[in-house]
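In the block that follows, a single chain appears as structure tokens, in the form predicted alone.
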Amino acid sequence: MEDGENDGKRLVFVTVGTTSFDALVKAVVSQNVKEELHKRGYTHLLIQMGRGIYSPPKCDGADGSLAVDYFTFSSSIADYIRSASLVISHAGSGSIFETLKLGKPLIVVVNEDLMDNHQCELAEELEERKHLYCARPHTLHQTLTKMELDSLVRYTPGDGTPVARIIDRFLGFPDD
């Protein structure tokens, strides 16, 4: 897995998507999670907090601690993901696959407050295949302490061409 590092800066990028997921934001800024990230050599924590109402305390890291900053929305998070050494994300499929395609280590945190949580199934299946780690807000610290990034398997997107050909034939389009 690719580990983005710029001038000794090791960024953990956290994204909650377009919704509110204050439980994730609170979990990543908890003292034990910040200490574990710092112990693992991460220097900066940047949180995309969506519609959440909880505003975490900012820190410039001047005292040698983890620097913490946040913003609500961005038209694209791809550049943040590219510059990250680790991504911690909600379980939305767009965020998951965008991160995996960029080859970044990923911890997916499932929002247990959602009804009919198909996102949980996706995250757990990808964890089973060793593409990412899956956690809940209350297990994030435990996941970080057990995390071994070298054990992750790079995700390779599948080829949808055969399925597209079957659909084209079914709809009566000629084969190319």
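Heads up, when I say rigid core I mean the largest set of C-alphas that superpose within 1.5 Å between the two forms. Positions refer to the first chain, counted from 1. What you are looking at is a predicted structure, and each value in this text was computed from that prediction instead of being measured. First, how it differs from the form predicted together with the partner chain.
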The other form holds:
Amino acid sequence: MEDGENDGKRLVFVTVGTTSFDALVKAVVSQNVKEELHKRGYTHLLIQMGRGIYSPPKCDGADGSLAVDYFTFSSSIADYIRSASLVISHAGSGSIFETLKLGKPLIVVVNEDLMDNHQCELAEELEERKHLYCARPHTLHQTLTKMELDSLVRYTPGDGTPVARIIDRFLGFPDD
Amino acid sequence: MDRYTPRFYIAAATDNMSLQKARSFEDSLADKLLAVEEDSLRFTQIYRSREVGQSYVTSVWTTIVAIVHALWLMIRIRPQVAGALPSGYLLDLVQVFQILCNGPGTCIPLCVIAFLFKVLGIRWSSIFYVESVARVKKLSLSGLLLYNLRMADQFFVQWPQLQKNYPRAHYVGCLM
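Switch from the form predicted alone to the form predicted together with the partner chain and give that structure.
After this comes the whole thing, all chains and molecules, with the earlier chain placed first.
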């Protein structure tokens, strides 16, 4: 999962999908998180902030620190994920599976401000299966210090064949 | 795919991505569909009975609106199933309708109407419900309704924990 050293750029891509998740954006640009990312060799931090209100300060990284940039929405974040060395995402199933299917290391951050937070069930289940790391905004730094990305297991995409087979059989179509 | 034709895709009114993806998928299929009388209905939007985070009190009214809209759609869409049917049905006398649904909150009005039509003998249909991949330990409200009221003919879950708690469901693994 490591990128080549061609241009030396190692991007951390943060996505909140269509939600508003200021707590994550603030956590990601907090001093100790940026320092930890920098220590681990990441050079750029790009934040897709969705409907959030908080705009993080941009930084061009000319002084050797982490370069920080952000945008609100994009019609497709697949290219950003592809060019990233690490993805930090909200717990939306779309963002999670899009990242896992592209084979990128992923930290999922659960939004504690959401009522009836069933989203964390998915993140915790996938973490148990070692496909990603799961954190809260205030534990993100801790997760970053402890994570071992090489120990993550690559996710194998599923498909709808079992559903189709059961429906076919139920309707009386012959098995292929 | 030629067993299940013509195909109609119905997505929530607030969902901008799903119909696009459905169109791309249909365009990618080698065989074009048989012409349908109302081509504009192939990709339709429906009012969602409840948005994420919406209060249950206001949901009563929005659900009623969604059910009326679903009724309108069901009356306008009158497909016939091409291909073999289980023995016992005469193809030219019966119009059969298969509903494959996922979206919690979005599909309930359609399923309610379809189930009502079935009970009243207006039109026969089969309802297949796939619970969201984000539901690992507990069913969504839509899932609970369809499962407990036995409105779905086949009920699919994507995680083994759900199958333990809801034994009439088919565990088909993670479809993502």
